[in-house]
Structures are given as structure tokens and as C-alpha cells.
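In the form predicted on its own, a lone chain appears below as C-alpha cells.
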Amino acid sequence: MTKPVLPDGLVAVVKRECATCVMTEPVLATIAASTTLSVFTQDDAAFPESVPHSHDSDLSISWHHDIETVPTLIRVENGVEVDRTVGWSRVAWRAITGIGDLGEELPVMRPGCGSLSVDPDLVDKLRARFTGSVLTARHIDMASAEDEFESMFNRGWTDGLPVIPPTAERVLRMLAGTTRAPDEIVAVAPPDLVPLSVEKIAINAVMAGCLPEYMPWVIAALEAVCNDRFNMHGVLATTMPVGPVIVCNGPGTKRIGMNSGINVFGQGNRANMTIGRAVQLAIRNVGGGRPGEVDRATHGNPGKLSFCFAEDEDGSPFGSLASERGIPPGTDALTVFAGEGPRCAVDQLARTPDELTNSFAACLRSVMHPKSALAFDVLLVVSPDHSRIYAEAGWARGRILRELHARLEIEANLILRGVDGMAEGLPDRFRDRTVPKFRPDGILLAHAGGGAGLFSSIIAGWANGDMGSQPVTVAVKS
């Protein structure tokens, strides 16, 4: 809809439900008697009785001219707004009207009321009515007797759980969470290599149950996975049980209410669950990454629904994962890692960093297989109870990683094929050598979890290197 032009002169927007608007009716009559005044009323077409007015019945005037409070008084010259005041202020109304004794009988000041055009019960419908043209996605009409939730299951748009119907109102509300244009192409979604626009991301974010303030995180995560370095196509196509693990950093994680503490990988937190789910739904619904088709996982893992969490930076003795990977401290960022489900690393007796590191190393030896080396990366998520042991000893990130790598140098003769009656293992060309379990940057270290429990978590990765997947860290932008 074309933005309606306000008439020259003074323009007032009011509603009867507003006591301040009712109070100013005599003042409006005074203004109308001395200058050109156009009055638009939002609710009662008969109000104000003493002044000629128009009914802003569809709220188009109020919406297009950003009326947030009534009464609003605007001065318009040559079709352009040049001044505005909201609520009742004797000084401000005298200044904008040029009437020196205006409102002498009224209080000096009184606040106004919320405009109907920003009423939470109306704003989504108004946004769809007046700005819906920015949406270009195909609209699916459903029969009146059709159950929209069952219909989305039948059309294959879900991950096995119900999704929220992405109405125009909901998609436009979601788009309000980002400054990026709806038609901006963020990435090319594998496996079908379909351009992934901000609008299409918003549609899937609605379906996942996101709030608008999550949108920058969903966009950043999709940018991070849809590239050759992370290799989302390979992560989908592998028969191994891996998917994107999203580790979030920065002050924004608190602003949107992400969980970094108790049950950090589990259910119950909307931001954690829906951000990761929106990424997976976008890959499924836009890119075509559906189980049984390109997704060939032998078993998969529940994290392929959503595996997203915030790092507990405040309690970390070794900084944040994002900072370690080159993001300036205090910047919102996320890291994507192709990982399987977490498994617990238990040590309730260690009281020194050496004892704890020995336990971690022993657990890490079994990642994917005790006789594998160099092929897989790992994300080690240290809990507060375990990290306290490192903090008290003054071990920072570099020391922890050095000590882990040193303990994970393995005599190849112990893990050759056929040793211990296992066909799995390294080929014979490694005989008489020492090999590292992980490549030099193959252990990622993060800090999260509840404040009680001497447990940490190991998230094993998929194949690394050029043919596999590399962790990717990106800043989150509005």
C-alpha cells in the first residue's frame, strides 16, 4: 500500500479510549478555529464531536506515519513533516501551533496513551497488511477443514515434531529481529544448492519456534555451516551420527536468554532449542537435506534436531572458544562443529590438574575408536566443578591443551591393525612410530554446565581435513 500523504497544516491523531485525548478536545477546537487542522481518530468514528475529523478505520495513517502515542500533533509543510509532539505538553503544543495562550485551563503536562497501531493484538496483522509485499515466498492455501499442523507433517516440512505455521504475520514479526533485507541471500543451502534468503530463514525460524531476537544467531549459524570449510553436504551425507553443534559466545547470549548452565545440552531452554532447530529446518526445507535421501546416517543422534548452547564465559578460567578462535572479547559470535551426541567424562576423585588431565586423556583416547589417530577432532566441554581444579592451579587454556596433547601421544605399535585381536587400527606403515591422537588444533575446549557435578562432556567430531569438516567461527551481526 502506498504511504498516505498527510495534509499541510497541523495534523492530530487521537482516540476516544485515551483520557488525555479527551482532555485535549477543547484545545483541538481552539486550534481548528485559528488555523488549518486535520484530525484523525483511531477508534470511535464520532470522536471528537466538536471538531471535524476523519476516521483512521484501517489505521493506515497511524501505521505509515509511525504514530506510537496519542495524542500526536504534527506540523506538515509541503507534504513533509517538520515537527511533532506526543502526549499533552502545554509548552510543546503552544510552540508547534504558535498560539501563545493555548491550553491555559489544562494541566501543564499529561502523558498520552499507546496508539492502536502498536497494540500487540493488532501490530502483526497491520504489519502483514501494509508491508506484506516484501514477502516473496510462495503462499500455500489450506482448505478450511484442513488441520494445518497435520498438513505440514504430510508435506514433509517437519523434523518429526510439530512446527509453527509460518503465516505472513509471524514471518514479518520474525523479520523485525534483523536489519537485513528479506531478499538478501545469506548462503547457498546444501545439498540442492538453493539460495537461502533472509525471508526463507525467517520462515523456518517461525516453524522452529524462535523469537525475533534469535534471528541474527540463526542467520550466523547458517552462514557458518553453508560453506566448503564446514562442508554441510558431507555432514548430511555421511553415515556417521554427526550434525552441527553450535557453541554461542558473547553478551548477546544473556540478552536472548540462552542456557550455559544446568542441563545445558538438554531440554527446557527456548533459545538453545529453537536456534539449532531453525538451522536444521532450513537445511531440510530449503536445501533438501532430508533423512533417508541425502542424509544417510546409520543411527544419527538426537542432536540432529537441535544441538546449540551458550558457553559459560563468566565462570571460565580459560576464556571463551570464540576468543580463542580470533573473535574479539565481548563480541557476539558462534562456532559450528560437526559432532555426535555428548558423552560423559566422569572423574569425582581428581583434585589436581594432572590427575584430571590424565582422566580426560584416557577418555579422549576412545573417541570414535581407541585405535584411531588424527582422523577426528573433538570438543571437550569442561564443567564448572572440573574447571575449578584448573583455575586453582593457574592452568589456562594453552597449558590444558598442551598437557592433553602430550598425554595423547600414542605408540603406534599398540594401535596397529590386528593388535589385541582387532582388525581396526593404523596400517603397518606407522610401525615403530609415535602418533598423536588429535591434530594440533583438533581439541576444542569450551566451558559450560551446572555448578554441581564432577562431570565433563566429550563431543566427538566427524572426519577432519579437506575431505571432512572444519570448525567455523563467525561473528553474529544484527
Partner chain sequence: MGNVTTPRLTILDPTSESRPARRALLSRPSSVDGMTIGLLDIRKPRGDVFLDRIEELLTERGARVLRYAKPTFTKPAPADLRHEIASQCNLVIEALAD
Contents of the next structure:
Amino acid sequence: MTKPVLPDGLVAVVKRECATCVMTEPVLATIAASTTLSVFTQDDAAFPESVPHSHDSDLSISWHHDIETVPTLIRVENGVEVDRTVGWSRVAWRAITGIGDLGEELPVMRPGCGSLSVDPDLVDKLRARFTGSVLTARHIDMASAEDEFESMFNRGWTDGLPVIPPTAERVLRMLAGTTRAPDEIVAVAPPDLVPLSVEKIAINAVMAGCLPEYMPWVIAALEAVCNDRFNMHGVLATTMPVGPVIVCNGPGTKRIGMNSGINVFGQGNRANMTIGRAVQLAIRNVGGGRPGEVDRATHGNPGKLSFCFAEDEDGSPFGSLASERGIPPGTDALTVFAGEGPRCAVDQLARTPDELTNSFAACLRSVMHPKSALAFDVLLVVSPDHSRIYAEAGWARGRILRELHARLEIEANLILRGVDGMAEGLPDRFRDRTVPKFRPDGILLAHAGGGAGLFSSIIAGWANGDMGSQPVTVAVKS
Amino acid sequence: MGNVTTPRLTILDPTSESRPARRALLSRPSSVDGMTIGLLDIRKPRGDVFLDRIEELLTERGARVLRYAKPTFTKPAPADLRHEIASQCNLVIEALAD
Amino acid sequence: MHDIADLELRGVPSMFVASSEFMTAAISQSEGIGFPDVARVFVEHPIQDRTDAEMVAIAEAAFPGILAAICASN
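Hand over the structure of the form predicted in complex with its partner chain; the form predicted on its own is what we had up.
Time for the whole complex; same chain goes first.
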């Protein structure tokens, strides 16, 4: 819909349901008597009775000219707005109109009321009415007796849980959560290699149950996974149980209400759950990666529904994961890691950092298999009760990681194939050598969890290296 | 009022749109030879005679026929019956609504 | 028809037979549930007072349409 042009001269936008507008009616009559004045009424077509006016019945004028308050008085010259004032202010109205004694009988100032075009009850409909044509996705009409929730299940659009019907109104509301244009391509979704537009992301974000303010995070996560480095195609197609694990950093995580504390990996927090869910839905619906087809995971894991959380940065004695990976402090960012479900690492007795690190190393030895080495990365999420031990000893990230890696140098002879009656293990060519359990950058450290609980969490990764997946960190831009 | 009505609800397609929006029929086999075909009688009068003859004609063409009956024609078939039919048959014919 | 729609969702190609009396309702109902192409064959009305011989004849007349609805057309 094209933006309507305002007539030259003075333009006033009013509504009867506004005491200030009613108060200014005689002033408007005065202005109309001496110069060109166009009055647009938002609600009652008869108001104001004493001044010629038009009815902005579909609120097109008000919407397109950003009327937030009534009355608004605008001066237009050659089709261009040159000045405006909102509410009643004798000084401002005299200045715009050039009528020196205007409104002498009125109070000096009186605030206006909310414009109907920004009324929360109307805004979604108006957005759909005036910007709906930006949506290019196929529209699908529900039949008269068709249950839309069943229809979405039957069409294969869900992750097994019901999804919110993505109406145009809801999608437009979601698109308002990002400054990026709906037709902007964010990434290319595997395995079908389909361009992933902001609009398609918004449709899936609606289905997931996101709020518009989550959109920048969903977009960033999709940018982070849809590339050869993270290798989303490999992650989708593997028989191993992994899916994207999204670790969020920055002040924005608090603004959108993410959880970094109690039950941080569990259910209950809308931002955590729906951001992770939107990423999965967008990948699978647009890229076409469905279980039984490209997705052939033997067991998968519940995190493939959604696995997204915020780090507890305030309580962290070792900084944030994002800052470790090159993001300036105070910048919103996220890291994606191809991970399985979390495994609990219990230590309720350690008092020193050495004791705690010995425990962690012992637990980390068995990641994927006690006799595997170098093949997998790991994300260790340390809880506040455990991180306190490091904080009190002054161990920061570098020290913790060095100490962990040092304890995870393994005599290869102990883990060769066949040793201990297990066929699994390293090939014989590693005999008499020492091998690290993890590659030098293979342990990622994060800080999250409830304040009570002497447990941390180990999230093992998929195969690393060129054929596998590398963690990716991206900044979140609105 | 004409035939055209405003849709009750319109939603946007979240997919790559490579599949048709209109619900498609499942693909069919090239013949009934070797197929197990379920005949579901909705239990209205004379339907059994109709299905008996259909059974004969299908069997002549190499199909194996299984017979089922709904408890009542006034409601959809119970879930157990639908599951049983789906797990035992390649094709289904339901008759005879009158 | 709901049974047929459900069986198709379960992966079993299905169709129904109804008398011509049912035709308008069936078309409208199939559109209403979002499955306008549901496979069906209509036979002549009435049914309930037919003799056995008449029912056999109706079945034989309907059979080519039934085959077409459960087999792929060539």
C-alpha cells in the first residue's frame, strides 16, 4: 500500500475520544478561517462539527505519518512535512500557524491522548493491513472444519509438539523484533540448501512461541549453524546423538529474560526454550532435515527439541565463553556447539581446586568412551557452587583449562584397541605414546546453574576437525 | 451471498515450499495383484452384499481381502480398529454410505 | 470420510464408496476437512431397498471406478 501524501498547508489529526482534541476545536476553526487546514479524524466521522474534516477511517494517514498522539499539528510544504507538534501547546501552535493570538482563551498547555494508530489492540491489524504485502511466503487457508493445530501436525511442520499458527499478523509482529528486512537472506539451510530468509525465520519463530525481541538471537544462531565450520548438514545427518547447543552471552540475555540459573537446561523459561526451538524448526522446515529422512540419529537426545541457555556471567570467576572466543565484553553474542545431552559430574567433597579438577578430569576421561581420545570436543558447564572453589583459589579460565588438559594426557597403551577386553580404543600405531583426551582447544568452559548444588555438567560434542563440527561464535545484532 | 467465503484462518508456509500446499493423495500401486486389501463395512443395509461382490472381483485379480466392520456408522471408526486395519492392509475401501 | 482421511495419514491409500445422495455433502465435507481430493466413488441411489441381484450389479458397475481410485492410473 503506498504512503498517502499529506496536503500542503496545515494538517491536524484528532479524535473525538480525546478531551484535548475537543478543547482545540475552536482553535482549529480559527485556523481554518485564515489558512489552509486539513483535519483528519480518527474515530467519529462527525467530529469536529464546526470544522471541515475528513475521516481517516482505515487509519492509513495516521499510520503512514507516524501519528502517536492526538492532536498532532503538522505543517506541510510541497508535499513534505517541515514541522509538527503534539498535544496542545499555545506557544508551539502559534509558532507553527503563525497566528499570534491563537488559543488565548485556552490553557497554556495540555497533553494529548494516544493515537488510535498506536493502540495496542489495533496495532497488529494495522501492521497487517499496511505492511502485509512485504510477506512473500505462500498463504495456506485453513478449511472450514479443519483444525489448524492438527493441520500443522499433519503437514509435518512440527517437532512433535503443537506449534502456534503463523498468521500474517503474528508474523508481522515477529518481524518488528528485528531491523532486518523480511526478504534478507540470513543463511542457506541444509540439507536442501534453501535460502533462509528473515521472513521464513519469523514464521518458524512464531510457531516456536518466541516473542519478537528474541528474533535477533534466533537469526544469529541460524547464521552460526548454517556454515561449513559448524557443519549443520553433518550434525543433521549423523547417527550420533548431537544437536546445536546454544550458549548465550551479553546484557541482552537479561533484557529478554533468559535463564542462567536454577534448572538452566530444563523446562520452564520461555526465552531459553523457544529460541532453541525456533532454530530447530527453521532448519528442519526450510532445509528439509527430518528424522527418518536425512536425520538418522540412533537415539538423538531431548536437546534436539531445544537446547539454549544463558551463561551466568556475573557470578563467573573465569569470564564469559563469548569473551574467551573474541567478543568484546558487554556485546550480545552466542556460541553454538554440536552437543549431546548433559551428563552430571558430581563432587560434593572437594575443597581445593586441585581436588575439584581431579574429579572433573576423571569424569571427562569417559566422554563418549573411556578409550577414545582426540576425536571429540566437550563443553564443561561449571556450577556456582563449584566455581566458588576456583574463585577462592584465584584460578581463572587459563589456569583451569591448563590444569584440566594436563590431567587428561593419557598413556596410549592403556587405551589401545583390545585392552581391558574392549575392542574399542586407539589403533596400535599410538603404542608407547601419550595422547591427550581432547585437542588443545577442545574443552569449552561455561558458567551456569542454580546457586546450590555441588554438581557441574559435561556436554560432549560431535566429531571435531574438518569432517565434523567446530563451535562458532557470532555477535547478536538487532 | 455468493459461493466465495473468507477463509476461517490463513497461515504462512514455514517450509521451502517445494511440496504442494493442497493435501495430496498417497501414491497408489500399479495393480491390486499381490496386495492385501481391507474392506471396511460401515454397516448400513445392503453394504455387505456390495462388499461381497467387490471381494470376489478383487480376489480374481490376485488380491488378498480382509473384511472389517465399524461398530456404528454414526461415528468415525475407533482408533484400535484404524490401527489394526493400517497394520494389516496395503489398501482400504470403505463402503457403503447412503 | 474421516476414517479414510485418517488411514491416508497412516500411510494406507484408501477410498470410500457412497451413494449419489451423498455427493454434495461429501464434496463439501472433504473441502471442509482440507482434503478435497479424497478418493471416492459414487453409486446410484437408492441402496437400502435393493435386491441382492441389484446390489451385485451396482458393485460390478462401480468396480472400474474403485480400481482407478486405489491403483495408479497409467
